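Single chain ahead, by itself, as structure tokens, in the form predicted on its own.
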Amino acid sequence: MSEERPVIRLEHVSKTFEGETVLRDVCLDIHNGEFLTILGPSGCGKTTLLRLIAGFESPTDGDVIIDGRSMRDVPPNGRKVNTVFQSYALFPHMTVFDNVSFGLRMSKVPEAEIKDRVLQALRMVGLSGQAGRRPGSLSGGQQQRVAIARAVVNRPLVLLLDEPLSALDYKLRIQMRTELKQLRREMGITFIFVTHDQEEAFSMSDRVVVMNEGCVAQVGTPVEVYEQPVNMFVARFVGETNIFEGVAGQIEGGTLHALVEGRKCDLSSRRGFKPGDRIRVLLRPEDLLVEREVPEDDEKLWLPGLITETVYKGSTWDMIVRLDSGNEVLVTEFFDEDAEKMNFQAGERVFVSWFDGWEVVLPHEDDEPV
């Protein structure tokens, strides 16, 4: 796929609004087929690279590609891409049928084709029965279903969803992420969705674009992402992460020799560190061994400390470790059948450590706080 033309190439594009730079300098290929995600806090830029792309905001600098043109001057309407907004934005007065073939009709499509059309695209969204029901005697679920129907019916390259979800309740969004990735399966079209969520963006998406304060932090599948984050705010905003301080020491292959916590301890990196610099060691919750005494004969680092809370979740344990160094931790095991293992108790003295390699290495000083 990454061979193809990309739908979507966005060059250098930048966005300024009364002086203030709210997008910079972002660089993107979107290829043809895929469930693209742009996942970041509130006021990162994700809506506008969205507006930018469906021609409802200009770049200050850059371009927007689409389908190998430049749309430097192309309008919304004149470009292959139609947008479903958070809001829906039905027409209360129209009916269900009227709502979908709206656009087609402003395009003077012939009513025969209007109602073949309208109609597949009901299919496709599950909503056939309710082509003469009007937007307020619909759930909220249907609603979306209808503002999708209204997108897709126009055929487009590209359908962009700016958090679609948001206004629904938790189990419907559930059943709703599921249903957005059969239809993009069939309808072979590319998604590009917008969310602040986490779960949305890594449940749905083939890639996700993190974003911070109008760049984009790191583009990669959720298994990279969550895995491998780049920096420490993809690490941060990207589900919950341990953080234990270090000190570089030699380099031997993939292997870092270092100091952590203040220990001695070998770790896997490929980065160019130096003898001397400061380092942060990244592992997730589910990445760390809590044991009550140490192995024998393991070689791993061992950190003691101290239990000062636990939390049953049924199918995992979750503990809050306090290292001797003083640095808090969060365990969590998933629940297996060894009742000794998962009945840890605050108080207890344990020792923390992790499963070879899982850990991510970066430069103490790459620290943006979310």
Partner chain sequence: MSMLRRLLGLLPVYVFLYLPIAVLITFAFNDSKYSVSWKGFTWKWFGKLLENTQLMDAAVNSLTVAVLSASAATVLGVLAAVALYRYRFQGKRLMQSALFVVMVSPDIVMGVALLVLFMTLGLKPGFLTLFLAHTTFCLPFVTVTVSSRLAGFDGHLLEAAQDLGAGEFRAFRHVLLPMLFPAVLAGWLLSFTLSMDDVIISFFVTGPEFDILPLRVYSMVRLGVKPDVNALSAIMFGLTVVIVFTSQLLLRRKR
Contents of the next structure:
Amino acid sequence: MSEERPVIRLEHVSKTFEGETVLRDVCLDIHNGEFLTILGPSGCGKTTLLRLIAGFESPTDGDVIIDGRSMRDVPPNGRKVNTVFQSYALFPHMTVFDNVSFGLRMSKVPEAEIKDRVLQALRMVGLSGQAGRRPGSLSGGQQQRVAIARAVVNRPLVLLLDEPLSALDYKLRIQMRTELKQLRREMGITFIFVTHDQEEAFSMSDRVVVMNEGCVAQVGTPVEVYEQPVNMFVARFVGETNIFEGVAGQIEGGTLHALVEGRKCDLSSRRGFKPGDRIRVLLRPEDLLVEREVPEDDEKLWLPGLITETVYKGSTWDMIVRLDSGNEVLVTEFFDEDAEKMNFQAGERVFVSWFDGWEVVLPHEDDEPV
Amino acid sequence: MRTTNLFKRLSIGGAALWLTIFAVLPFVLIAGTSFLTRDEGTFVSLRFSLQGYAGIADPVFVEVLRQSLYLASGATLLCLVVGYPFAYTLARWRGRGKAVLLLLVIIPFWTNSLLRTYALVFLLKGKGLVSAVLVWFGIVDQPVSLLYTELAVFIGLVYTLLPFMILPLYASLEKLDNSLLEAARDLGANRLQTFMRVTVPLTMPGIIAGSMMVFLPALGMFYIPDLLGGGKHVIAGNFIKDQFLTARDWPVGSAASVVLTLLMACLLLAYHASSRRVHRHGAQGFDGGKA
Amino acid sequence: MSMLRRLLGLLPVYVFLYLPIAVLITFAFNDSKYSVSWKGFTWKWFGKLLENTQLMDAAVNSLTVAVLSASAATVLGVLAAVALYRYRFQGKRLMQSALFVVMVSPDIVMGVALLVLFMTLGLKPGFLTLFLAHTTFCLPFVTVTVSSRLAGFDGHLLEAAQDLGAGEFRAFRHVLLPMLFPAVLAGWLLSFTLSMDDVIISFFVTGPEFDILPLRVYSMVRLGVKPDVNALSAIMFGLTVVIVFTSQLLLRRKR
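Mind sharing the form predicted in complex with its partner chain? What's above is the form predicted on its own.
Full complex below, order starting with the chain above.
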């Protein structure tokens, strides 16, 4: 994959709006045919990044390269990318057919071919019978499909999707995720999808770009981003996280001897820490173990605490445990019909630990509020 | 790429060129003329002088201006007193027919004001309808003509300009969030207090815009005092008209126009200040679009 | 109950606004030259109106000027509105201010300012000066009408057009213009009305050989009541009602 020329390459792209930096030195290669999601909180610059690729904005610094060509001074209508807008931006004075055929007409495709391609695109998004209708008379989901058909009918190299599902209701959103994935597989083109919803990002993408304050925080597969967050921001933004404070000791091989919550503990980490460095140990709620008593002959660190609340969630059972150190952690247990520990009650004293090696160790970031 | 720039240049350039020649330049010329010297043959000669301003400092013009301001501000006040409750009721109208009621205000707004003034002549003249009604009610014994009185001029100004007061007032009252009024009542304000402390301040841009749209034309509509006042009541408009077309004293006429324009500028500043206060982010009175 | 009371509150103003016009129109059909009393229905004043060649010539002149200047103002006004909506450019604030000043300036000031301009340029007062003046004072009204419709648009529509390969002009031609059409037409109609109505500015910029309706009427009614002017008023009022009604319908559509 890395041998191949990236379909889009962002080279040190920065963007400033009236003195305010929205994007800072972003470098990113987007591979041909991948489903890439740009994930981040609102104001992180993800939509600006998309608009730079589409050509609605031009970078203050750096360059956007599409298919090997610099896009400097190339207007949106000169780029082989198409956008599905958050608001769909369907032309209200045109029928569905005219909307979808707009791009083909602009590039002077012969009329007969236009008809075939438009009808094919509409069939692909399941709107065969709706060609003569106006956007205003369609449901939100149908408008969404028209917007997608209007973009893909032009056979762009890359399809840009700017939070396209945010206006749909929950059920439709879930359904559209599957459909978008299928669509990409059928078409074989690159999708760049912008969202602030990590579940949406994970369920569709080959790779996720997590952004924060105009910078790329992490690029990786959903599993990498979830299991191995590179910093506190990513860890916090992507799913629930429990944090244990600690201090690093000696490193032997892949094992870091450390103090966690004031107690000795061996951690696995490939990062280099110096003895005395403050560290944080991150664990997902489902990585934590809870027992009423410390199992015999177990050398793991078991932190004592008190269950303060239990929450039944259907497929899982969540517990909030206040450790004796004062730290509160969230534990998620998946149902196991036979296990008696399902019967934990608020007020019980328990011990909390985690599966060996599932922890992520990060340096303590001083500027982060605890 | 080339058509891109062409269309952009054409749309900006076309409008900009026209406005420069026919909107900016005339005002510059008027301002310039007001500082030149009168000349019998060519209207003005290119010599700097303050004759124009000396001309309007003349007691004759001061008297005209005084009378003009009196008529215009009187008409503005009358329009406000009549127009505000009307616009308020219309804006709060719940139920059907609102569009029609509004349309009935918009139609006079666009109807030829000369014809409307003429209609008043028809009504107020000696053998007109008003006189006939007054006689019929026994208020007067003989047919009277209200024409060529100060009252007639006031009626004329108010009649012609009332829609210009009502529409901006309506626009700002319409935007008024009802929950603000409810909040004021909830916090213990009575009707009058709510009105004075919430409604009026929030509709101040509308009040000023409406006043401006009545006051400024009222200074200039020379045909109203002409037709209804019988030439006895001279307003600034008549004065300027005469300076240009009869007396042929352009510097004086220009100086008077400059004074009117400055008056307009003051009102505009007041409008901006008040709408900025209401909309916090400095709303534009006229805004083509956001960047 | 309270609605009726409110309607009664509004009524005096409506009576005030419409009674004079109603009386005027009624007497356009009265078979008596001066009297207030009703002498029977007649069409004869309309016939008189048609025979009044001076008035008819002025009407033709007025219509010509109104149609041409409304069209010119519409083209320029739409371009200005679109430019202000789409582009950032130097002097944008200045353009907005100029439009605003033209709109709120007292007619008398506009009139003399244009008079001075035309004299300076050496233009003879007549058709051309009228056309230029009327186009100028109609322009901002078109811009405002179109701008307020533009303000309600989804900003992404134009981007979508560009994204799909349309350049600036084609995005305007295929997307903006069709969507703006009602506002453009309304702007034209309002300009036409403004042009037909104007007395003060025309007073300064036209010459004796090019007479227009409002000025002809002005010089006629200064000397008293004329029944054929009543007939003319009835026609013009009817025209205004139709135009205002149409333009309001256009502006209300699909907001």
